[in-house]
Structures are given as C-alpha cells and as structure tokens.
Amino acid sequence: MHSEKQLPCWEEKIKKELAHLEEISQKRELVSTGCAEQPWLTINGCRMLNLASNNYLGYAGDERLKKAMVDAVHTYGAGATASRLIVGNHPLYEQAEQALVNWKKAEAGLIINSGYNANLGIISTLLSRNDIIYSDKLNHASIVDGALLSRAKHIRYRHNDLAHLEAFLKKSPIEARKLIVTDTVFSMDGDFAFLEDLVRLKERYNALLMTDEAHGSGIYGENGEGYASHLHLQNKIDIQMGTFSKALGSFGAYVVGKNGSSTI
C-alpha cells in the first residue's frame, strides 16, 4: 500500500509570498483617491498636491473634453456592442483615426484600447519565431511582453548604448526581419532615446524602427505630435505608437505608420 503524498497547501504558499513582498516593501495596495483629475487631490481625507500624475496638461479635468465625451455617449451610446470586425466599427472610430493620421502626419493609423495591448499587438503581429527584436533595457514592460508573445529572439541592449546595439546588429543574419524598439521618453528616468543615431543604425542594418511615444505625445513637437516630430524624424520611423492616457488625459492608445509599406 502506497503512502499518500502530502499535497502542497497553495493558499499557505501564496500567503508566505505576499508576506515576503510586504517585508521587502514590494507589496502594493490600491489607495482610494478623489479628484485625481485636478492639481489637488484627496487621499484619506487629506488634500494633497498631485505630483504623481501622468495628466501632464490637465486635460482629464478639462470642461471642453468632458462635455464632448458626454455628447458622444448621447450620440453613439455607451459601448461598441462588439469587436470592430463584427459590428463595432461605427463612423466615430473612422473620424478619430483620420484626425489621428492628420495630427501625426502619417499615412495610416489605428486606435487601440490601451498602451499595453498596443505594444503586445504591434510587436507580436510584426515579428515571429525567426525574427529578432532589439529592445532598450529600460523600455516599458509592455514592450518586453510583446517581444515574448511574438516568440522572436529578444535581445536587450544596454540603456542608450548604441555601440552595444550595433554590436548585436552586426551579428544578425542579413535576411532576418529585425525590429529596433525604444521608448522616446523613458518613463522612469525621464531621459531621451538617441533617435537620430537609431535611425542611422536601422538604415545601415536594414531594420525596422518602432518608437513608444507614451510620454512624448502631447508634450513634444509643434502640435504635441511627440518627440520624433520634435526632431523632424517622424518620416524616418517605421512604427510610432503612443497613448491617450498620459498628456492627452483620456484613455486608449494609437499606432501610426506607412500605408502598405513594402518594408513591413
């Protein structure tokens, strides 16, 4: 007769892991916050100056935007009712995407429901098992997840170290599809990608270049088009994505690029 193995108690294991995270100050909890769309917010009854927000331009509390959103709900309803490929592509999407393309001075564009889903969808659509992704080590985690989902070879080069990046590019097969991807404004350190040099490298080694303008959109460029536009490089970059949930004070993300580009 075989003795029964004692099965692990998953609840106890999870509790121990949570306790360990708390010990090392890595357990995070949600805090109820009021008036977060305003410069001054309320946390636990205390009025505090909001210096942690991504609402850089204050648009989340802008009366014109709030009215436009309410009017849109009255006109179009509260939801799309299904995915865009089924019955959900009502004219408002097309109008918004045309405005996006005009704003970014691009040939084509799509609106996506979040920055995380945008990076996952773009990277996993463009790259597959036999391709190579070169990603700055300080890129946002959504870019890393998109690279993993694509199943392409994922190479992370040292932050803004373009000699390190070029050393990897030199070793890559000529025929391989190669994507260099970088934040334009890095979310944690606040520094900038060396876009001029990245453009030169992508042209030299026949790679695609994708930029994440999540923290550049609305801030840089003549009309807030982003950091690439600020440097007049928007036509040199194959894929630009960004979010509406930072400086633009709303929700969602976008991707723009060339229409039917032969390089993609």
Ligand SMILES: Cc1ncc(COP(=O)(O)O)c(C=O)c1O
The other form holds:
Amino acid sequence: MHSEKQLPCWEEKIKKELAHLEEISQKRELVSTGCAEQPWLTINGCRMLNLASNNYLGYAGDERLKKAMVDAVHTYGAGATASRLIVGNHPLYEQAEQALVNWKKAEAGLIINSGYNANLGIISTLLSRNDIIYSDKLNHASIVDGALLSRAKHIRYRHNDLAHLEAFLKKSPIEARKLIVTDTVFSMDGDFAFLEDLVRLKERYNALLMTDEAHGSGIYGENGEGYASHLHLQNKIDIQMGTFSKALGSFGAYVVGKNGSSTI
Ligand SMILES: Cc1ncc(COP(=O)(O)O)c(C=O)c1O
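Having seen the form predicted alone, can you show the form predicted together with the ligand?
Below is the entire complex, every chain and molecule, led by the chain shown above.
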C-alpha cells in the first residue's frame, strides 16, 4: 500500500476532484433499491411510489411485452452474435423497421441499440469538420456528445430562444451544411420546443432540422408518433429520432427520415 504522499499525482488529482464535487453537492452516488416491482421502489426499508421513472405508460410491466420478450429469447437466443453488418440483417429487423416506418409515416428508418448511441451516430455521421450544429442549450447530453464527436462547429443557443438562434444562423455562410437539433419535449423540465418556428428558420436558412422525440414518443400524436406528429410537422423535419426506453417501456432507439435523404 502506498501512503498518501507516495500516490502518483493523477490519483491525487482525481481524489481532489471527487472531494470538490462532494463539496458542491455534485458527486452522484447510486442509491440501492430493495425492490423494483413497478411502480413501487423500496428505499431504506420504505415502500415508495416511483414517480421518477420514464415509464410514463407503465409498459415496462406490461404482460404482453414481457411475454413477447421471453418468447423471443426462447426462439432466437440471448444475443445477435455480432453486428448486422457482420452477420447480416436478420428478417426481424426488416419487419421491425417496416413497422417503424409505417408508424412514423416516414420513407426510411433504422433501429439503434440506445438513444445515446443514436444521437452520437446520427450527428457524427451527417456532420463533419466544416459543418455547423445549432443546438438548444437544454438538449440531452447525447446530442452534445454527438456534436463533439462530429468535430463540426458547435453552437449552443439559449433555451428556446429563437432570436438567439436566428442571430447565429444569419452570420453563418450560406453554403455551409447546417443542422439545427432540438429535443421536442425537454427531458429535465418537460417543456416543448417551438417546432413551427424551428421549421420556419430551417427553411429560411437552408438548414437541416433534427428532433429528439425521446420524451414525445408514445405520448403525443394520434398513435404516439411523437410531438412533431401532434403538430402535423413530421414531413417538415429531416431527421427524427426517438427512444424505446421511456414511454415505450423497453430499450433501444430509432431514426427516421427521407429515403436517400435528397435534402442533404
Ligand atoms: C432527450 C433524450 N435523448 C436521448 C436519451 C438517451 O436515451 P437512452 O437512455 O435510450 O440511451 C435520453 C435519455 O435520458 C433523453 O432524455
């Protein structure tokens, strides 16, 4: 065992950072729950109603979903053995993606293993060094990470402040590839993006518009397609992603858009 003094400096540094986080009440710890039988949790021996989850419709405990999952494991096994690009596209993906495209009334769609990976993958695939991303300051962290990974210029406009966004758009070169990206329903405050105005701006400044429907999927729209469909704007948005991990009670994510993305 090293004494405190002999510790390599990086370890000291990490300890200091943790102590600082503790001091400013930002050190996060996992809380153990004795039981997680939906919608109840047991914390410190106390049975509590779980109002902190994203399981908005209670589907995580739905008997039909549970049975379908168990049946699928019995039929297909516990894993896919490798990625789709390596072992081929299982027909179940084609069925699920066709159902996704029909549900979202889109031209093309792809299922991805988590919302985090979806935002990372979509943004870093579509944008690169010479492009510009305009992102609402309260967008989910996965959008921020996707923007950083893309190496595009990353501009964060004030939350729902479209005058701030427009001021940035006005200054950017007309020929640059631009992406405006926003949560539709913001994850922390539950407020909405002004999608009609964002569509107007994207058209005026020749930008692409991407929406994150993590918290709109399953909740808004006639068939739970999301907040953009609720406003009848789904055809005006270039890229829509959403997750299966909130109201849909499971995990994974999707992206839908145009076939061949003629706008890009
Ligand atoms: C707005 C938003 N986008 C993306 C994600 C990431 O989704 P996932 O948990 O499926 O990785 C979340 C998760 O909290 C979210 O709130």
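This structure is a prediction, so every number in the text was calculated from the model and none was measured. Residue numbers count along the first chain shown, from 1. Just so we're on the same page, rigid core means the largest C-alpha set that superposes within 1.5 Å between forms.
Could you check whether the CA atom of C46 moves 2 Å or more between these two forms, using the rigid core for the fit? Yes, shifts by 2 Å or more.
Once both forms share the same rigid core frame, by what distance in Å has the CA of K15 shifted between these two forms? Superposing on the rigid core gives a C-alpha shift of 2.8 Å for K15.
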